[in-house]
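For reference, the chain that follows is the form predicted on its own, supplied as structure tokens.
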Amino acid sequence: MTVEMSTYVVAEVSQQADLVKTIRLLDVPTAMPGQFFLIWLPGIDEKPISVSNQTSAGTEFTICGVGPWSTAMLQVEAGDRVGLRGPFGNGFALADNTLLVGGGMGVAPLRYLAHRLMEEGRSFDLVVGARDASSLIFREEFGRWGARFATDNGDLGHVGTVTELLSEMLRLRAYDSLYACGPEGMLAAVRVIADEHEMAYQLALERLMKCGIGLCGHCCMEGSGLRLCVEGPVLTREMLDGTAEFGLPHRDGSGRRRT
């Protein structure tokens, strides 16, 4: 982990979907799938972003333009500089015979996880969901790995939610555990399904993370006191059992619960 901020030249920018781009940086510290870095855009802000891939060719971060910082990040071009510190947090523990479940932008860190599982020769299957085919990022790559898709409008794969497709997959065969990343409502549904099948799981959660080292308290989970920037963002069943706010609206920077 590198707490100090360092600047990196953007080697490449590619577009995955409308308002979604990937930047590639060189010589970034090694991270486990599920870990995140804090990326600083001078004059704008600093935000946590998970790694969407890391190879000898560089480290990739995939960003969706939804607010001031992420919208500004979409304007970054090759040759520009960004600040970076990390990696932070607790990543996925790699295992065999797993089912990977991703929704929305949560499929980005699952892409890196899939790469690492393949590198280690571990067996896994993939189910990936989005609103529609045009917003399903890395679709061709996931397709080459045999992923099954779900779209809300039905223009690709299963018509409906990715958790419906997950239930279908679990009726077809048994897996030892689940990995999941996506909106928290989706993760809450994945948790219920995994509990019904008495399966182990690892869920990657999202909260407001500022310091990255567990001091500021912005990402603490009620009940357990877990700091997602340190003990998370990937949590197991045992870790979630003591948490009272899983599935509830997130708090904003002032600590107020969003409605």
Ligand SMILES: Cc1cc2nc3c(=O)[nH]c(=O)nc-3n(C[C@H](O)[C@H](O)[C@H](O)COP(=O)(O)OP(=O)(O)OC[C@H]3O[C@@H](n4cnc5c(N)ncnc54)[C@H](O)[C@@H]3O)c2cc1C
Given for the second form:
Amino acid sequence: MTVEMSTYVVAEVSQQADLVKTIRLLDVPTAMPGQFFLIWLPGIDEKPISVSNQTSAGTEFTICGVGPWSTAMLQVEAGDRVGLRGPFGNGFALADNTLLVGGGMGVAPLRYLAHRLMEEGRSFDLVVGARDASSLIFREEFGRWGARFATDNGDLGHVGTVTELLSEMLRLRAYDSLYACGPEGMLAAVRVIADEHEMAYQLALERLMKCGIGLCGHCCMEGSGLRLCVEGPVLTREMLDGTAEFGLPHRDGSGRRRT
Amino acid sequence: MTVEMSTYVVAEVSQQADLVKTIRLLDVPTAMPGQFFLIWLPGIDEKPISVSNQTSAGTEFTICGVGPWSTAMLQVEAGDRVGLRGPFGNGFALADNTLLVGGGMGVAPLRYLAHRLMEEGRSFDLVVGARDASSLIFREEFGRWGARFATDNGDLGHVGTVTELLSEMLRLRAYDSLYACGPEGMLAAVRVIADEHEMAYQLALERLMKCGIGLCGHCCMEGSGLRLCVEGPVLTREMLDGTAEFGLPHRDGSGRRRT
Amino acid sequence: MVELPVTLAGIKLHNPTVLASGILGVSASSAALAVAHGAGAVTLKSCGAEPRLGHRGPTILPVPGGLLNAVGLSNPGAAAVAHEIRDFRGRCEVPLVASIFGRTEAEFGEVAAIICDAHPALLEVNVSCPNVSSEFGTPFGLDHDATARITRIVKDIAGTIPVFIKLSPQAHNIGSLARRCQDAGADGITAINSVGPGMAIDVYTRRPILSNLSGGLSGRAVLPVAVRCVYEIAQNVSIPIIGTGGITTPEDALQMILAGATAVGIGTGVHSTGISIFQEVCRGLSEYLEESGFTGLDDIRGAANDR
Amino acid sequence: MVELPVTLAGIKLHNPTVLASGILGVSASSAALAVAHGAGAVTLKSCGAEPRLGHRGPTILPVPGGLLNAVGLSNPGAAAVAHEIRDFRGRCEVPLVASIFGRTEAEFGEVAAIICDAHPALLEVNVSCPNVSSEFGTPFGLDHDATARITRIVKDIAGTIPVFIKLSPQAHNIGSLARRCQDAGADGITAINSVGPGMAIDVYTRRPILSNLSGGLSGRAVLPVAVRCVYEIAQNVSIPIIGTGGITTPEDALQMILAGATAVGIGTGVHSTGISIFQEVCRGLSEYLEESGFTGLDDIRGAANDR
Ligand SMILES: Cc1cc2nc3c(=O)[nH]c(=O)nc-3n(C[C@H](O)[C@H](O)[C@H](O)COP(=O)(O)OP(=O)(O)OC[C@H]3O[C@@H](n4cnc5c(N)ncnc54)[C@H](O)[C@@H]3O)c2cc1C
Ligand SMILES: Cc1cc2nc3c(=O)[nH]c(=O)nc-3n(C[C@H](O)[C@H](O)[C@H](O)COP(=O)(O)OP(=O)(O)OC[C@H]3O[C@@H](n4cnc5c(N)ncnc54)[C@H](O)[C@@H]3O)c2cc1C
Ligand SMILES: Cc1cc2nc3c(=O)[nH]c(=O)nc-3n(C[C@H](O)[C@H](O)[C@H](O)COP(=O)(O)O)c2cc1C
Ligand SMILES: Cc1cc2nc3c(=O)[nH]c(=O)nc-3n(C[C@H](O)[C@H](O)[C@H](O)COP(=O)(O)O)c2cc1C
Ligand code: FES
Ligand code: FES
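Any chance you could show the form predicted together with this ligand after that form predicted on its own?
Time for the whole complex; same chain goes first.
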């Protein structure tokens, strides 16, 4: 872990969707799937981003343009420098016979997770949801692993939500545990389903993060006080049980609860 | 090397002469013969002192009461605490077939040197000088190693200086090199003799030291600028050749040259 | 095991470790995390009258030996903080210290009133924020007169709630400044806030890294400065001191207490040592007292001042 | 290899590394050791009118991340230093910076006269020493008016010898203080002197370790503070800056230069990195310029100020 900031030259930029790009950097410290780095775009801002893949060819981060920082990140070109510190957080624990459930940008960390599970020869299945086919990123990669897809508009695969697809999969066969990453509403639904099936799960959450190193308290969950940047961002049932805000509005940059 | 200060409990105090005592401390960092520590007597001062022995039973420092700090050190009792940082300096390089020449308090580091040479099975002889028999410390220990003694008043051994004894020894048999520690006048005489015999030598010098870590410049030799606390305190012919002040008055605490 | 209770202006702490302001204390829940890990008291992040989002990132940056921070006074506003204070009292037994700041002298009074209404155990006044009315935005805390005035304003409002003034190490003659605070009615002093400020520049993009360009230095690097400030303050006041700045080990905490601190504030150590720091410091203090034959922290407080 | 020459108020240095005052510079010989290891210029230890032995030990104490020092203005007196200056010129080519202090404004003038008679390449004025005429012995350097007056006194005496004022990071609004120095005739600024001061207490003997109780903090711990000061000064003056404080690597030196320093002072790094630091910093700077396609330090000086 490198808590101090270093800047890295962007080796390559690729585009996955209209507002989604992936940058590749070399010689980044080793990270587990589910861990994240803080990425500084000089002059703009610094934000947490999950590792979307890490191999000997470099470390990839996949970013969706939704606000000032992420939109500026879409302008980054090969040869530019961005700052990095991390990896931070706990990451996913690797397990056998699992089902990966991804929605929206949540597929980024699941992509790296799937790569690592493959490498270790651990069996898994994958369900991935998106608004429409064009926003379903890494589709070919996921397809190669036999992923099943869901789209809101029925462009591709199941018509409807990825959680409907999840329920269907669980009827077909038994998995030891679930991994999920995506919008918090989706994660809340996954949790309900997992509880019904009495299955273990690991959910990767997002909160506003100012420090990444467990100091500022901005990423703490209501109730348990768990720091998503240290004890998370991957939470299990035991960790979620003490928290009061999961699936609810959370705090903004001032620390105020959103309503 | 511990550059930061730690305080140690004095395990034992023994007395060698009227104004000479040895304190033993436990768990002190390992030092080479010729290296020194800065010893802080809280509320009084801090001074460099050579290791006079170091074994599994502890590390010994032998101190002669000549001024405010050293006189206060003679009051230290077992159970008291003194501060220590070090070891500092280069120390003696261990060699075979050598002659050790000690005068006054200079015998302290030579004592540790002799212990280490014995341990390593390296052959050496010893000549030791003092004002009189009562100020000749560690006499029994040196006697066991076959040391020859010189006293100014003829109390014991050769009547006269240790350097006369040195010349005599060199007439009797050949040594590969000399180690010497003692008053600077004695060291200057040793150097002349060694030059005559074209012998290698290692002389342990003393200068006022304020930092011990090569920063303050107070221990620098005129001419070469060599720092006795880092590049010394043990100087060889090559190192002494560039210095202009050896055997001459040197600087006081203000940095002023003594005249 | 030697017990470590201390009394801070009448408030009992079961141990002297206090979570420092700005660390974890965004909410009752995040502060409770420090309690779960053994903190003897917790301080909330400083709040002003209005919510502030603070600066863009990076706002918190580890550097060798310490940390730079310039969060830009981000806080949810006094009203929201009052709510957290009540929430905290509902679930934690340990004393809660609320921290307030103002950009004008009037704002200090305004915020104090809202916060005191929620009855924190102690009220800490952060005078290190820039004074918007002064020529260079010089922090109130560097101006002895302004600090004394703010102390009086806040103390009048706080009534029986003990008021601690948190001083900046950049203040000249910090001992006499602390004395001014005591004379103006302060019940205690917290020292120190962060040092500097400092700046880190990325040599490849050739830019200051913090979005605010510079930020306060904290962490182990500042311990000697904090210990010296506490020592000087202890020689000038009779009110208790929360010694804060650079504590990462039990020995660091001991230095503070020997310099005269009644309690010890811990901030950056939560990162550099880890959240276990509260328990580790307490264990170390207890062992030290035991080995040295002391019966409690009262036996050693300020001992370094006796020479 | 990209060459690293810089010009400091008309004085040419073959590289920007300058041995800082108080480190090694007791004598011509000790200063020459830094020259032998690659220093581009050397500064002698600050001297006053009379010889002073300084404090008893410990006066210099490594602490985590840095060093505390309180040598107590030990120096051989201006007359002896003038002799060392002549001695140094007899054997070294690199520019020599003499450093002076005074305990009264008059002493600054007196010492400047004796030293300038020996014609150092540059004269540095250490205003961080306590003012014996002020109520708390507050250092001259914290008082903008006193600093400006001393600048004028010394500059009048120094004539064509460039005068650098060495500022303390404890000064408030260091940028405008530097501006006052420039307006008063200073040819350059050296920043910073040590930080704090700080104190270290031995927890077993329960005493402050330094014989002076407290001492200035230097070394890596203070780099961010020094960089911020240099940055602020660079935005306020047009005269050159010797950026000093916490440099231990080429990257640290780069931060200083990017903040606006023309040369870089190196003190504690002589211990923490070793005497090879001058050569290591130069090698690193040269490699950086080469890799980034620059032809000299002029291309990057103050680059961080452009944003
Ligand atoms: C542990 C962790 C890992 C993350 N990994 C990634 C990642 O791999 N890729 C990635 O693009 N982002 C990721 N994020 C989110 C990222 O940190 C930023 O929040 C996001 O890039 C938006 O930042 P911004 O400043 O551009 O927009 P902001 O101004 O912060 O947000 C603009 C608007 O978009 C909303 N928004 C924020 N994030 C998202 C989102 N992910 N999807 C939809 N709306 C959003 C906000 O609520 C707000 O309304 C991660 C966050 C965390 C905490
Ligand atoms: C590398 C090094 C190793 C040392 N090792 C030892 C050691 O093992 N044992 C030891 O006792 N001292 C040793 N010294 C000397 C020691 O550091 C002090 O200088 C000495 O103890 C006197 O200190 P003081 O403060 O008591 O007296 P000061 O006030 O410093 O001196 C009082 C007077 O005694 C003279 N003097 C200083 N040292 C000596 C001496 N050794 N013999 C005779 N006169 C002296 C001084 O010139 C002065 O006139 C060593 C010094 C160095 C640099
Ligand atoms: C990220 C961060 C935020 C801080 N915010 C505040 C604050 O809001 N109010 C305050 O009085 N001090 C604040 N401080 C200062 C700390 O409370 C503390 O005084 C300082 O960091 C020194 O202690 P430390 O070295 O243990 O961190 C903050 C410090 C950090 C590191
Ligand atoms: C042992 C020591 C002695 C010093 N003596 C002086 C001095 O006499 N005059 C002066 O202007 N600065 C003196 N300083 C301050 C340094 O010149 C320098 O400004 C400061 O240490 C910061 O730089 P550094 O971190 O590289 O050491 C001294 C510093 C040390 C460590
Ligand atoms: S982001 Fe600061 S505590 Fe998690
Ligand atoms: S004692 Fe300071 S340089 Fe040697």
